[in-house]
Structures are given as structure tokens and as C-alpha cells.
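Next up: a single chain in C-alpha cells, the form predicted on its own.
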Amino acid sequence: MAETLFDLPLVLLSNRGPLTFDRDSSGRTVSRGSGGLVSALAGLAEHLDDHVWVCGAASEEDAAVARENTDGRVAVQMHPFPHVVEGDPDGPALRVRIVETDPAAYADFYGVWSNPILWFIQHGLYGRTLSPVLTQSDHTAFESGYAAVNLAYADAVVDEVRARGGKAVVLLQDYHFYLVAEHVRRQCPDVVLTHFIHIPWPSADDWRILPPAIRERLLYGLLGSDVVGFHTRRYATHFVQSVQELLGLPVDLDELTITVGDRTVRARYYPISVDPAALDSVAGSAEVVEYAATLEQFFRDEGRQLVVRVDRTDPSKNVVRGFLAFGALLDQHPELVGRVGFLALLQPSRTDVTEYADYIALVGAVVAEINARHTKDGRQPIDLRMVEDFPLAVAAYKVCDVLMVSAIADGMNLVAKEVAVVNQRDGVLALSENVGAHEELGEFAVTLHPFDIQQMAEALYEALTMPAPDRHRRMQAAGEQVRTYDVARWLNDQIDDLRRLAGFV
């Protein structure tokens, strides 16, 4: 019988893994990672005979588990709840390898280079007039942090591939690991290797912010892959153009291929999505139903309307301009004051990074000013909650009239897709043209230009006053799109491409 792609073992690598360990008064606890990505990759891996998920220790308890087990390996069953398996599992199980790295190196890897430098470059957040200012300490942090941690993870992947005879399918995830593929390829030339990047890929000029020696290492690192995956064709094209302009390698922009010696590297695009069945289950839970009833009573009594946003307090999410646009809407349409509420569920993000902490303070100041200007009959127009509560978010998705996504740049933005699945009010998606989801859902949304406060205010007004038949048609079409192109299809499309490229079909 001919070898097929998943006759080969599977090795996954991500910074955060499918689960995390903690400790409470009763002892060690284990919880499942959130999001459709974990569900999709876990669903694939746990049904393969030979797989391992390599990830980092995200907590002290993760590190303790890694030390207690040979080479950090642990077997976990995810159903009916996540739990460590001692001995042979009695059903599908995930095999996880937790990598513990030097805390100082990890701080440079994550807090200096992954965030903010790479994140800021790839989301277009540097103004360039005064930032960034790269110093010797940043160069040192790249070597002792980003490069060193990448090497540690790459060595773990190589160990796992070699333990499986030198052949495996290797799936690398995101911007943390741009140096891994080249190292794995050099040590294990028979791997089938793909690297998926979940954030935007900007133009070549944006990469010129970095010194040539560093940006070239990052690009050559990625070119150790067989496939480099993105959410949109635009990002894939930017990647190929970056390689052409910054490395001088031959490329085919129509086919999105790059020639590296005797190898061909392919850029591909696969828009990630959500797990509709899982969302439906959460939306129907007692907790969400109770939350939704409370939100209805508080925000939608007497025919009032509700605008919702659910975001991290990351500067790329453009929360401040979004609030300014809402303030301009109320300034220009005073009849809406007291008739439209704005519920913002924001999760504090990377508060140890100065730029993020400063941004959170600015968000609070802007909201306070708008509320002071437009409070009527004791109702503040903006209800800002710094909370990470997924059931509350899903309840807000169900009952909102408008979802606002005003990001400066976003690889995809799954919030828009989650709303399209669970909304019950024929809500309107107000989507920034700079989020990956706009390529799929833009025709069903009102488009936001994220730097233009006036345009966003007008778009919000259009969304709030849109005729009911138009609202219904748009949300129904958006929901159908998301249910058809779900997270399972995102993963299957990648696997099908790998089968073709590796000659298994």
C-alpha cells in the first residue's frame, strides 16, 4: 500500500499549547486551551496513531509538569474533561511535549521581539518618526532571546522527528517561530513542513525597519518550510514580494512560489474560521441564556439598540478611534443619545509592555470623556468592562444590533465570524477593511476605514438605521459563509495541499 501523508507522524509546534496546568487548594488542575485552532488541531492529532504537540510552558505548573515527565512529554485525554493519562489511554489522547526555556531568554523572546517588535511591524503600528529605536540591547535580545528560544523549540521538534525515523509532517504556528523551519529542515531533510502565520504580513518596506542581517535571518528561516500559509492572498503576495525584494531570490508572483536552491517554497492562503457546532453549544448553555436575558433587559429595553465590541486592549485593535467614532455619532445625531448603548468587553493584553499599558490608560480616558458628554437620564452611553468572559461575549453576540471591528490590521478576526454564527437580532457587522475577515464577509457588512473617525461614525449610523430586510439578508448570508467555511475546512484545505505538494495524491 502506498504511503499517504498521515502514514507519517505529525509534529505540531505552537507557543501556547492545547492545555495549561495550574494549582488550587485541591491540587493540580488542567484546563483546555480556548479557540477554534485548539479544537481543530487537537481533533486532528488525537485521532492519529503517532503525533506530538510541542509547546511552551505557559505557567509555573506547566514547567513543573515538564520536569516530572521524560523530555517534558505527557499524555492527555480531552474528553469528557482534560486530564493526564497514566499508562495507556483508553481512547483518543493528545501527546504533548512541554518545553521549558530560560526565563530571561523567554522574556527577550516574547516581551522584546515577538511583542512588541514583530507584532508592531506586522500590524503597521510603528509611526517611524520616533519609534522604533533599535539599540544594542535589542540586538542582544534577538540573539539571546528570540534566536535562542527558537533554537530550543526547533531542537525539541528535531528530537521528535528523529524519534520517528526522520520523517514527519511538521506544522509550525505563528510569528514566534520564524527561525525554526530552517533548522528543522537542515537536521531532518525528509520532513513535510508548513508554517502558518496567523497575523498580517506587511509589505517589504515595513520589513526594512529591521536591520538587514536580522530580517534576512527571519525570511530564510521561514523558507525552510515547504509551505508558508496566511489568511489572505494579499498577505501571501506580500511575503513573496518581500523575499524577492529583500533576498533577491527568484519568485513567481502568479503561482506564489519561491525558488530556494533546488527547492520550491509555496505561499498559500487559508482563511481560518470557527467551530460552529461548538459555538452553538455555548450559545445554548444556561449561563449564556441568563447573560443574554440580563443584557436584553439592561440595554435593549424600550426599543433601544446595542453596539458591541469584543477585543483585546491591543493598540492594533484601534479601540480608541472606535470610541471616538461612536462619540462623533452621538454628537451628530443627538436623537440617538439615550437610544443606543455601546457594550465594550475588553481583555487587558500584555500589560507588562509599556505601549500596551499606556494604551489601556488612553482607552479609559476617552470613554470617560464621551460618557461625561452624553450621559442622559442616568444612562452612560458606553459600558466598558475589562473582563475576559467568553459566555458573556457570546451572549452579547446573540443580542447585539451592531458588532464593531475597527482594527488597524488583523490577520483574520474571529469575533466577526462568531457573531455571524450566533446572532439572533439580524445584527450588522461593521468591519474594518484591514481585517482578514473583510475579504470573506465584507460584502455582507458595512465597511469601516479605521483611521477615518467621520467615516466610521457614518458607517455606524448606516448600520443602526439599515432596513430590517437588508439586515436579515446580510446576517443570514454571513452566517452561511462561516458555517460552510469552518475551522475544520481551514485545516483540511491545508492538509489537502500538503498531500498534493508531497506527492501523496
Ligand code: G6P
The other form holds:
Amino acid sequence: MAETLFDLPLVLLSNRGPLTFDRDSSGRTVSRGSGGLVSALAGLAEHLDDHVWVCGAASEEDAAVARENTDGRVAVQMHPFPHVVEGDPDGPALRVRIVETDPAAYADFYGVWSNPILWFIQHGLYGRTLSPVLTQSDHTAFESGYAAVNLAYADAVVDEVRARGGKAVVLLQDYHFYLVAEHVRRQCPDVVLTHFIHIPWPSADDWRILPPAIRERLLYGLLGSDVVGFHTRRYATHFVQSVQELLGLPVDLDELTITVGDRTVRARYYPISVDPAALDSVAGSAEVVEYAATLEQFFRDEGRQLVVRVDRTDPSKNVVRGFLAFGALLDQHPELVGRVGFLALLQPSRTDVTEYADYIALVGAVVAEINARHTKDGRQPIDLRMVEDFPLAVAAYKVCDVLMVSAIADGMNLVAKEVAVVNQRDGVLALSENVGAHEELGEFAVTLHPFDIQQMAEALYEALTMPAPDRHRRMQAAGEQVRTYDVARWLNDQIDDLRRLAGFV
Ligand code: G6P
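Since the structure above is the form predicted on its own, I would like to see how the form predicted in complex with this ligand looks, so please show that one next.
Below, the chain from earlier opens the complete complex, with every other chain and molecule after it.
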């Protein structure tokens, strides 16, 4: 499908690129970005003759690579392992342009505005009584950080579009770049542009946390797109309502369209998913099989049951309340003490953001308290590991009896989908109603209400005591759903819409 996409070149933009450079004792190393997004977009782009993936320099070594190459352009092959190719690549290759920005500006862009401010607003994490407190320094950081870095990336995109005659399909990714589309549209009116947002889009009232001048710029920035994409209909609807309420533009809430001058901007939803074939192969690898055997032996001996959670340490994941609910379950069902273990694999995330560091400290304290209360025969109920180890996570997915996803809000939550593909124990998904995946998988899951500890404890009990045929039916159906709506489908649906817009069908 890829070669005949649009008869137009493709320009992608994301903050983190498909690969990261680093340095160890042997010299420069290069590794592939993790996750379904990289697989899907890299898989698409590397088969197109004319494409470029614009991204930020995420490490010192990325910046060094950007400086060594004209305009930060490098060609890389992803298979069998990622490597830079000099000259004309033989076979599929990715064209990457790494943009290096001023470190102080980048710090304000990433560490002040993207995370936490935009991230916190979009995940509903601000308490409002005392936070956020926006000061002069945040206003300055918006201009000299978020806006300046957006402009630098937008200039790189414009440069790439112009180098291709001013016409291209442009795919922008995520909340880092709300000001890019408008700039690109002004400079290159012939682009076909989608901005996909991977995190929730909250209601208009939540956006009122931001000063009017800033929220209006963010919204007008996004309206430079032809399509603004989300994971769920709810987020797409919120977006159109935000534009209606905060900008006063005419909208159609059934069609999810917005009129901006003589243009129509469409809000669409495309639920992102996983690559089942890739997951199957990881799940079948020797490393995962060995890990799974060890986990079985350690956690599931003598008929014990295993609850698993795998999350980044983002406060939005609601790990603290999740553990409190597990503690309440053990308080209320003492017969389960010593019979149920909880393995939590938490991947450190954005450790330089204060709110994250504080949250991780709290997680540790809560776990220590519950373990002290419920240790039996030398066995602690919660095994908390701060690791990023994908094979170990997949092994846990395979053997768990219950997966807990208790997020306060999450754009999609791919962990739930990964478990649905690889689980071998007819595990039960215990899924927060506030994650995008609940729209697709909720009917096969037990629903968690992420602020209600008692409800979550009861839902965990229901999951752990669910009759085998019921568990089997639900997990089968969830697996089928994810295998049908996989990541290729996510991308193809967007491409089909763009082709229609660009007049190719
Ligand atoms: C989460 C979001 C993604 C986002 C990513 C950025 O996973 O769901 O949409 O791209 O965070 O993470 P980073 O580590 O680059 O800040």
C-alpha cells in the first residue's frame, strides 16, 4: 500500500524520533525508539521513496549527529538493527532530520510547558486549589520555550516541504507541537496536514486554566491542520466544543467539523493499537519464555494468583490509588493474603519534573506500608520494580491473572491491548473507565473508577474470583478485537481520510 499512498511526499514530525544516539566505551551507539508509534510510522515511511521524519535531538549524541550532518539529515536502516547509512541506501531506509534547538529554550518547551503544564491540563491532574500557579516565568517560558521551539521545528518542516515543491502530506504528532500547523499552513498552503494528539483532550472548562491569549494561540495553531486526530470520539468532541466555546467559531458537532475562514477542519478519531505479529514474536522469544517460567514459579506456585501492572511513573497512571485499592482488598478479604501477589513494573519517566519525583516517593511509601501490613510467611504481597524491561513486561502480560490499569486519564493505554494479545491465562483486564482503551475493551473488562478505592477493591475481587468460562470468553474477545484493529489499521484509516481530502479517491 505504501508506495502508492498519495503520490505526494510525506513529512513527519514528532518530538522523539525513531532512533536515539548515545555513546558508550565502544563509541557511538544507536537504538530504536520503543513503542507502536515508531513501528507504524517507520514501517510506513521507509517504504516511501520521498519522505522525511523531522524530530528533536533528545540526547547530547543526537545533537552531535545533527551538527555533523547538513541540516541534521541522516539516512538510517532499521533492519536487522538500526544503523546509519552513508550514500545511497540499498533497500528500505528512513530519512531523518534531527533538529537541535537552544538547550534553555528546549528545557522550557519540554520541562515547563509540554510536561507538566499541557500534560497536566489534558490529563486533569491539577487540583486547582493550589496548582497550577502561573507566574511571569511561565509566561516567558511559553514565548521563549514552547513557541520558539515550535517555530524552529515548523521552520524545519517548511524547509522540507519547500524542498519538495511546496506540496506534501504532513503528519504532526502530539502535544508538543500545537503551534506548528498554523505556521506550516501559512508558508505552504498546499500541504495536506493531520495533527494527531496521543493524549486526552479535556473539556473547554479545563482549558480555562490557561490565560485566554495562550489557549487561543494553541487552538488556532491546531486549526492550521486539515484533520486533528484523537484516539476516541469523546476527545474529538471535546476538541470541537473547545473551539466553539473558547474561539466562538462555527462548528458542526455531529460531523465534528469546524469552519475557519474558507477552510473546514475535521476532528477525527482513530484508536491507536499494537502490532500483534511483533508482539507474538517477542512473546515467543527465549528470553520472555524464561522470564515467564520464573514469574510462574515465584508468583503462581500452589495456585496463587498474580495481579500485574506495567506503567510509566507518570502521575496520571494513578499508581498510588491502585495500591491503596489492593491494600483494601487484602484488608477486606484476609483469605487472599498470601494467595495473591501484585507485580508492579514501573518505568521511570521524566524524573527531572518535580511532580514526578514527588509522586514516585509517595508510591514507595504506600507500598512499604501495605507490605508491612500484609506480609505472610515471609511473602510480601507487592513486588515493586522500577525497571524498563520490555521482555519482562511481556512475560508478566503472559502469565497474569489480572491486569490493573487504574489511570486517572490516558489517551489510549497500550498495555491493556498488549495483554489482550499475549495473555495465556485467561487473565481479566481491570480497566479504568478513563482510558481510551476502555471505549473498545470495556465490555470485556471489569471497570475501575479511578478515584474510588472501595470500588476498585471490589472490582479486583470480582476479577480474581471470576468463573473460568467467563474469563476465557472475555479474554478471547478482547484479543480478537485488538488483532482486528491493530496499528496498521490505525494508520491506514488516517491515510484513507487524507487521500479523500487530497482528492486521490
Ligand atoms: C506518553 C504519551 C505520548 C507521548 C509520550 C512522550 O507516552 O502518551 O503521547 O509522546 O508520553 O514521552 P516523553 O518521554 O518523550 O516525554
